[in-house]
Structure formats: structure tokens, C-alpha cells
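The chain below stands alone and is given as C-alpha cells, in the form predicted alone.
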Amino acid sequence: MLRRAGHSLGSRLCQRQGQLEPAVQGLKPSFAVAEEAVEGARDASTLLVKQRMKSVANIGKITKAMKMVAASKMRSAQVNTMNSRGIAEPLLKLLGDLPDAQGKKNVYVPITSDKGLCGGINTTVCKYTRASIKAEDGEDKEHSIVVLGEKGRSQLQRDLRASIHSTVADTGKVRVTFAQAAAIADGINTTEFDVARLIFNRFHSAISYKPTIATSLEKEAEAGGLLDQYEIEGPDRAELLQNLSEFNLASTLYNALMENNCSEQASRMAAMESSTKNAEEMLGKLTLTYNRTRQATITTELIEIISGATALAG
């Protein structure tokens, strides 16, 4: 009887493992498919990581070639920019400069960049012209702005569309000829201004560079200076202060023109330099990160290797 019971309960078993033998067969694909998947993500994983590092090293070599070609253009825009100075400050001395001068017609002009990546000197130029606008607001005031740059009249645009008479662009893609300041000078001499003020930024240096305001006004009689100094007769004298103005204003605009555009390219030199900086140390973390996760990789399977050659040791 119990070798009966015996034999009963055997073929129950040898029935209970054939049952389960097709559940554990359709277990091990499941299985790989699940092993094949963690190998999977850590090697997509890691090939983000490489296609990311291949990614800021370009940048890096992007934002160095920027560097150096922005020092090139600076090192010939300084010597412009000296060489205008040589036809601003005789004006300046002579005629004077009245940066609190009232008028009823205001016009700003602020000279701006075509291209961004210069830091922030357009926002500098944008900020210094809001200001003044509210300085000299008043009931009886009128104001009016012409625009030098792309950049500047997308930000002035924002709050001062109405404001706005023209926008003057592309001056930067050429080198910028007295001719051509006193073409943007005529154009701002049909606004008919009292006091027109010019909003640009002032080349020190490399790493300084200043926000200025220039003021020229409609007649230079009332400018001061040493124009004072001498007598003019003649029934002319209106006529030759009229286009002492015009000059003045053209000469002026010239050498902001210039000292903008010297001032960009430092701005812009010192803001590759950062980014490359920048590049840099990113590139070294991820560097990093990349032969951290390929050492976890290497571990991780070095360790299943020995687990698996204890276990069928054992």
C-alpha cells in the first residue's frame, strides 16, 4: 500500500514538473530580455554622455575661434577709434558740450550692435536711453529716438515703438566711413531736434568700457566753449554756426560709431573667453562622469562573471 501511495505521489510530481517546465522555458526569454535591457541603457547611457562631451568640446573650439577673430577685429578697431578721437575732442574743446541742455524736441540716439554675443552693452545703452528719456519727460517735450542697431531696436521696440523714427542697420558688416556718419547725420537732422543726444558705449580698455552721452544741439551759439573766445561777423554767421552743428553732429556720431564698435569687440572678446572657460570645465566634468559610469560598467560585469563561475563552482 505505501509502495502505491508512493508511486502515486511520484507521477503527481513528474506531472507537476512537466507543467512547470514551459512556464520556466517561457520565464528565461524574459529573463534575457531583461539582462539585455540593463546592458542597453547603460550603454545608451554612456553614449550620451560621449555624444554630449563631443558636443561642448565643439563649442569649446567654436567660442576660441570667436575669441581670437573678436581680438583681431578689436586690435584694428582701437586704432580707428584713436584716429576718430582726433576729430571729435578738437570739436569738443571748441564748441563745447552741454549734456543738461533743454529743448522741446529731444531726440536719442542710441548706437547699438547688429550681431549679440558682446556681453551686455547693448542692454547698457538701451537702459542709459530709458533713463534719459525719463529724465527729460515733461508735458510740453517731445520725444524721438533713431535707432543704431538690430539689437537695440529689438529691445527699445518692447516699451518705445512709439517713440521710435528710424533704425539704422548693419553698420558693423563694413568698416564705417565719415561719409556714412554724416549720411545717418543728415537722416537725423529731418527729426528738426533742439537737443539730440547720443547713447554709446566709451573704449578705455580691454575689460572697461563706459556708457556715454554726448550732446549736440540744433545752433552751437549757446554751446559755450571757446567758440566764445572768437568774433564772428558777417552776414553769414547764422549759415556758419548751422553747419558747424551739422559737422559737430557728424563728426561726434563718427567717433561713437567707432568707440561702440571698439567696445563690442572687447565686450565680445571677454565673453568667449568665458564661454570657452566655461566649455572647459563643463567638458572636465563630464569627462568625469564618463569614466565613472565605465568603471561601474567593467565592476558591475566583472562581478557577474565571478558570481557566475562561484555558483557553477559550487
Contents of the next structure:
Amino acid sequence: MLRRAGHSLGSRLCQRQGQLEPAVQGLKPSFAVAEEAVEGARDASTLLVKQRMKSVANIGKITKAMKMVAASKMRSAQVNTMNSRGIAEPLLKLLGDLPDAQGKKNVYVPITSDKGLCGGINTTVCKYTRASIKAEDGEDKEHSIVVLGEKGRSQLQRDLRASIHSTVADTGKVRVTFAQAAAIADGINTTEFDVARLIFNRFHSAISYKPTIATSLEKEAEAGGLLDQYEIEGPDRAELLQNLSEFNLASTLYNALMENNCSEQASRMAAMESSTKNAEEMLGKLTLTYNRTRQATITTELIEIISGATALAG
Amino acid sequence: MPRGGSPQRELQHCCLPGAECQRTEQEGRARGFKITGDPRKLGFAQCHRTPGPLHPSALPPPVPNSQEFLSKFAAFQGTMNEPEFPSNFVKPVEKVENASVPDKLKFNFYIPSAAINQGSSVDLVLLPATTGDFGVMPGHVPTVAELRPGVVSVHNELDKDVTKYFVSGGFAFIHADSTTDVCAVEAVPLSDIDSDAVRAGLAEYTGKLASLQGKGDDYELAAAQAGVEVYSALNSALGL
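Switching forms now, from the form predicted alone to the form predicted together with the partner chain, please provide the structure.
Up next: the whole complex, starting with the chain shown before.
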């Protein structure tokens, strides 16, 4: 395009000159060759900037699309998350929240995402997991980790590979369901834990997600004397309490999965928003550079043509 | 205990006026129940405990016993904020001392995907527990009950405005201040159930169970039994 513009400019000028000075017309062929040679050298820098502009514009489009997808997913996830809080609350009120609980076998369940580009939420969960493990470490205490999500696995396996019991991936691929949460809770039960700690991001708003630690105990009866005030139906009290604690784990896990999913979408939306803004900023700067370079080459060309013409005329 | 029978036959607990209470007076007194009223006339009286000064009529708010954990965590905290705990976000219930038995039951009905009832005032709720059906009215004893596949009837107004749901299982908690929480894994209104599908399912699972008798591994047998249990409950719920 530049070449063509230069050509047409040069040829127009030449033609005008030619009307006044027939002698100039003879110069056209050699002039054109010289012009092309000089243009080829000039194009290199503008071409590079052009390519970079194209790629940055593409990145901006992609991140904008990802932001819109995340925003729409977050809206529906938010409704589901608020609904999922209902089932976990009565159990929390009845059995209590006991982060101080001590046990021999501790299992930690960090809940992370499978896909990246979602801001810092996965790193946060992993940091809190590491800190909790170190905090609760002690003599004759065993720690194991059941990681939910690929991102958590790749981060934790660097230093805690030996403690990782199992990993669960693709939890939110289609939809998070209670059946899934129950199946994962079954898997966690195979570690035969005394205390289970779920670490996830609780959704507060589109810009606020707080890392939360939910504790679930194997022996719920020993936890808090509240249960003593209640009459427990049925001949098999122990079995009912066992079922209750398993149900508690499954419900808390379901709620945690929904909250983390919602936080992930919100975080991705924010991250893609800032990416798009950065891309636009970068594109603006590159456009200025490009235009400056382009205008400079045109100016140089004009000067050459005019000085050449004046030299011939004079 | 026969399962899948109609709710009336299985009524073991009496919290319907006029029905006979299965609990003996001695049993009631041993558990600390105050017997109010004539047990022969008001069958549910024995199941009801009059809240006295010793009985907190509201559930105490969950206290996050987290001081120790937080102090241990502080050593490794660095630049992170303190972690939150789920109980930080639960609204504390106001403690009401010496409250009388309220008129209506405060009923919460939760499934994982929704809150079917939240804080609704109802007269009576019939629940299908593993130990048998029982009804909950204001003033019921604090109870924790495991639910079997069956029908939960919510009487917004006694016998006038009734909604029935089929639940697949879960737990029910009745608190001292007459708040009832029911957490079910799945609940559908009875009107939404297709009777043809129920008949077909029951036939299928009964056939499966029959063919697996004696052979087949434990898991398949248990799955077939669970299927038969649920479908028979559905069957009786629909009155087929």
C-alpha cells in the first residue's frame, strides 16, 4: 500500500513536472527503479509494527470474547450458588464449625479450577493450603491432600507431591451436580480421615472472593454438645451419625464447588477485562508509532522527489 | 418394619391430634417430657416438651472455635489475610428465653439446587423417617431424623392447604424453637411424577432383583434393592 501510494504520488508529481518541463519525463523509469529500492528498505520497520498491531488486536478480541462468556456464565452460576447455600446451612448450624478440631489423620481438599486465565484464585487457594498444612503439622499427625482441579495439582505437586492422595479433574465440565459432590465425598472418605478441611473461594460479589476453610469431622457426635439436646430417632444411633457426617461432607463440598466455580468465572471476567484494556492501550501506542513511521517515510519521499525535481529544474 | 406402605398405616409417632401416641407415659417422663393434657384425648401431648427455663428455645449461634487454628496459622501467614470460615457468614439466631410454644412452625425445606421453603409458617409437616412417618407441629421435641424415600406433606393450613413432595432421602432437624429444617437430596412435587414411568421402573427393578437373587455382586444387589425401594415408595405415594 505504501509502495503504491509512493508510486502514485511520485508519478503524479512527475506528470505535473512533465507538463511544465518535458525534459523530466525521461527520468521516470530510472526514478521509479530507485524509488522501489528505497521503498523496500523503508517498509521493513512499518511491516513489523503492522504485524504486531494485528496480533495485539486479535488478542484484544479474544480476551473481550472470553470476558463476555465469563460474565454470562457468572450470572447463572451466581443464582445456582445462592441456591446451594441453603442445604449446607442447617448442617452448619447443627454440627457447628470447628476449625480448631484436632485429629490424627487430616485431609485437605483444595478446590481449584481446571482452566487457566482466571486471575490469582488458584494460587491463593494453594497458598492457604500450604499454610494450613504447616500450621497443623505436629507429631503423629498425618496429612494427605485430595486436589480438585488441574491447576491446583500442578502447583501443589511441586513441593507436596508425596502428600497428594488423589486428584479430581473436570468437575465443572458440564455442570456441578450433587451426585458428583457425593461421589467425590466418597473418594475423600477412603482416606479415612478424622478431620477434613475444604479450602475454596467463597463468592461475595463480582470483585470479591474470600478464601474460606470449611471443616468437616468424621466423628460428629464428639463435636460440640449440641447434638445431645436432640433426640435421635432409630435404633442405630451410630449409623445415623455416620450418615449425617457423610451427608455433611457432601453438602459442604457441593456448596464449596459451586462457590469456587462462581468465583472462578468472576475472576476470569476481571482478568480478561484488564487484559483487554492492556491490549487496547498497547494497540494505541503501536498505532501512534506506526503512523509516525509512515508519515516520516512519506515526508522523506516527498523531500527526495521535490529536491530531485528542483535539482533538475535548477 | 414394612416400607412403602401408605403413610397412615405406618404412623408411629402421633403428632396428629386424635391419634394414639406410641410412647408410654413412663418412657416420656424418663426422657424428661412434661406430660400436658390427657394422653388419651390429646395423643401428641406426650411428645411435646414445654420449654422451661432449662431449655434454650433457640439454637445458639455457631461459634467458630477458631482461635487456636488462627494463632497457628499466623506463623505461616505472611502477607495473606486471615482465612474466613463458613460460620462467619451465618446470621446468628436471637436467643429468646422462656418463649411459649409458637402458633406456627417455621419451616425450611432445602435441596441442593434450591430452597423450596425458607422461613415459611406452616401448621404441620409430615415426614417419612427411616423409623416411620411422623408429623411435626409447633412444640415438637428437638429431633434429628434420617429420611427415607417417601412423601413430605406440608400443611400450610391444617388439611386445607397441603403441598406434597416426593423426597429421595436426606435429613430433618427439628429445633427447640419449633424451627424445622429438612435437607433432601431431591424433592419433586407429586403432581410432576409420571405414573407410567413409575410402573415401568418398579417392574424393571423388581425383575432385576428377582434375577439377581443369590448371585450377582453386592453392589448390583444393593442397587437393585434401592431401586425397588424408591419405586415402591413412588408407587404408594401416587396411590397406584
